[in-house]
Amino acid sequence: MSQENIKDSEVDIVIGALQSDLSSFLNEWRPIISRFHLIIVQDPDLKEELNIPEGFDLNVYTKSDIDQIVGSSGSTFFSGYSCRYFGYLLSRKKYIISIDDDCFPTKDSMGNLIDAVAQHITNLSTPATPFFFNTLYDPYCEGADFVRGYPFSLRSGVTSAMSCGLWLNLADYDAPTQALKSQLRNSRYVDAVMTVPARALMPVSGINIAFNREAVGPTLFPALKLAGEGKLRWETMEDIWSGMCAKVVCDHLGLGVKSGLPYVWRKERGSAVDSLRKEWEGVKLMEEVVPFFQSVRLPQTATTAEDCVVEIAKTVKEQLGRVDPVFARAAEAMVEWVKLWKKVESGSFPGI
């Protein structure tokens, strides 16, 4: 397949605010993402008003948006890091770019400033190839190719759904290891993307991502709560829930999911010692999560990620279910939020 010319009006950059005070963060993306429509997204636990510098094109979400849409219970539904859903809730575009507010632009080993935005539309405006893996990874990347012995009826690819970027400094491990390793801090900078193969499974982190929206869209929401979960990434599971889903219906629908560049600098938040508490109970949940994933088979029915989506959470319902109540909650939240999708992209809020 031929390469995509992706618009800068095509793509939406999403936000979610979990600080109010964004001026020093956007003017340090100012340079990469000025020319794109913004979407900012306060977390509606947030009582302070956002501070957001001048010179940018965007729309600001706050709780009443949110209770406008979903009621005003509802609006738990997007609390802290799961505000930004929101976010791709009501953007009009087809690509969606989702960065944490706490990450900021860095370079690469030659001191050079990486435009995360631009990596990201590189990688969802090429093919993916998830059917046969070259070891050269990306074969669409610059000074690379596809390798001897490569099949030349698969060298065509698929359309890339999702784009994973990752993490200089503090990288996107769980509480446990970081609290173990406490001085533990990424600096290896790998020039590399390549295709997730088929079948295989990722944690696909929230806080720095790409998608299109028209594909995979209906695929990320905030669906897995858990009982203590906080306002910080050691202390959510709802960006792993939702990616291994997503992950699971590009594979279906014969879409691509690449990881690696871009990269971004993730500054420091909150104690992993402390965030421990709260996420020992997803961590325990993933060694049922996974193998359970690995299991399942969509019917040949399911022709969109919204139908993908509403056959998993059955799945989920009947097998998961039974082993732990956050599983029954996450198959309704999933149920409901195809819902909300459909309603939303029917037009039903004009005002919004």
Second form
Amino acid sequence: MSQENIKDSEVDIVIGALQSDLSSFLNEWRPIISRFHLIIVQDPDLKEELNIPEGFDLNVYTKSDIDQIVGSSGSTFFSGYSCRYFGYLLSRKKYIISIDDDCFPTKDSMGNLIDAVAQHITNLSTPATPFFFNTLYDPYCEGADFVRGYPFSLRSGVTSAMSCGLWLNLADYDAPTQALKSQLRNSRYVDAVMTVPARALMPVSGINIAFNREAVGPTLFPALKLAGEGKLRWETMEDIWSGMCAKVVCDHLGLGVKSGLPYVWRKERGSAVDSLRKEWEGVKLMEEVVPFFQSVRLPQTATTAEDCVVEIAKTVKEQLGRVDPVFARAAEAMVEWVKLWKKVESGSFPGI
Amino acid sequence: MESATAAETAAMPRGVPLLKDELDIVIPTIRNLDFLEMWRPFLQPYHLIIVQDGDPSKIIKVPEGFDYELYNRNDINRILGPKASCISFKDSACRCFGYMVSKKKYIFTIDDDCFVAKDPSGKPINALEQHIKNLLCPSTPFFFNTLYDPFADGADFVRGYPFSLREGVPTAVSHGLWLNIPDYDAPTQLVKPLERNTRFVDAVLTIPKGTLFPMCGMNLAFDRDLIGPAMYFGLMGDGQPIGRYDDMWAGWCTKVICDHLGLGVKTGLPYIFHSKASNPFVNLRKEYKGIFWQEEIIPFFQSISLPKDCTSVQKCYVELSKQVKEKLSKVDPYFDKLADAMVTWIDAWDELNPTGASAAKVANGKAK
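Having seen the form predicted on its own, could you now give me the structure of the form predicted in complex with the partner chain?
Below is the entire complex, every chain and molecule, led by the chain shown above.
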């Protein structure tokens, strides 16, 4: 795989709006994102009208658009943080970059402004190396290469399907961790991108993420809804769940997942202690989720992302459905999602 | 980019030297150990094991004030007798003799062209102190933490990281990196003779279970009790068809065994400053066969499965040697010799370390 050349016109920036006033968010990101097409999806539970500054090329989707596509009963599918998946669904571009609306551009350790969008694009346009770990991390970046002992046949790498960025200030910790260490802020800038090795599982955070929609779009979906799911990241697991599916699918299809740069600055919001009092469920569920994903094996016949998701859904229903009904519902949601994805791809919704 | 001067290093506040009586520093050399002057404040409290390669009649000067034992080829032959055949001659692979004769729990090994590096703030880096931190803190091979080492100051496990895996497993190996001259193979060196590694990546991470990596022996530390017998650096140098694959071989064996026994391998910090670029043409001649053989060796290691009854490092290693003989001999008769040398190494290790402490059975970590 050689370098891809990704044009601005192939990228959609998808923002899930969980707060109505997007003016400071969009204005701070303006120098970095103004030349791209934006898709803003309003959380269907958010009643206030969105405040969006002028000067962007964008489409805004609200509850009524969601209702039109999936019916009003289906719009709970896309509530809260999951609203951005509606944007992924409707995008007509090859690449998507998605950042939470409480994250802002930040500086690297030399004081330079980080262009998170450009870094995600670089990550997706250079190969990934999941089959052997390079100790100098990304071998394709300036000033680095493969180290001695790295097999030559593995140096051309595979297509990068996902780019998982990180966060300074408020890192993506769970509620117990942040509640226990209330002063804990991430100030460590780690100047590296690396491929997460094949078969290694990881928590894929939805806060700062980019992906190749054509390759893995169907694998990022709203399916695991906690009973007490809320409007703070501490009260969700939807991205962690779909991210693990996505990693398993990438491993099966021979695609790469990168982690590391770029960083965004995540602002303070909410109280970890309050979230903890309210919601333990996500933390408990992960104990079942991880052994399950470690043992999932996809058949050779599953050659597309859609096929893989349907296979995983089957296995989730069979094995995890008995453990907790939230998994049975997730399996159904995954199947529904693939159906919806195929419908949208086939052009069954004109005018979108 | 420069290494730290002796004065800069000396100006650093002296902490308590951790594990002073439990760690040996193993250094292979053929010329002199002047580089130790630059490391004095960090390394002087520790005992050195110097393995002198090449001409045994040469006198190696060790800077004043260091406590050391030195072994040349005559010593190796005397101590091991016929088993000395497993220790390479005219190659830094001979360093593994130092691992074998050590009586300590931990080993730090460093090359004689490695100096003290500086972090981005200009502070000299105490590489040994960081290696010790890495070894004393658990590893997390079963699930990748996107914020890297969760036990580092200012970091933790991220959302979604299962609590049952947060205890981690014991760390067997700490693999450090290098600023300035990068550890490239000969072809890369020839194409990029001027490239220098100036990127300081402020992270330590656990290499996930099931993933192999190229282990460089320039700046390496390990727990001898947990993994020592797997750190055999193979047959290289004089009379051998290959060189510069000693640490690679040890790394692949070590990683497979660590994965099997539920032990962790870390890579990343600390950095040292690598000052000397070896001659790429000489390197090419040494590595040449390795570049082809590695295409067979890697799939071999990736598909190895060790039986459940291999519950000690030695048992795992002997089983590995059997599989090497069975599956790699067809690549080249060298591997047949290497498989035999692997067994000789274990025999020699057990002879020199008879108490059974280093044959400790390692229970699989709970986290499995």
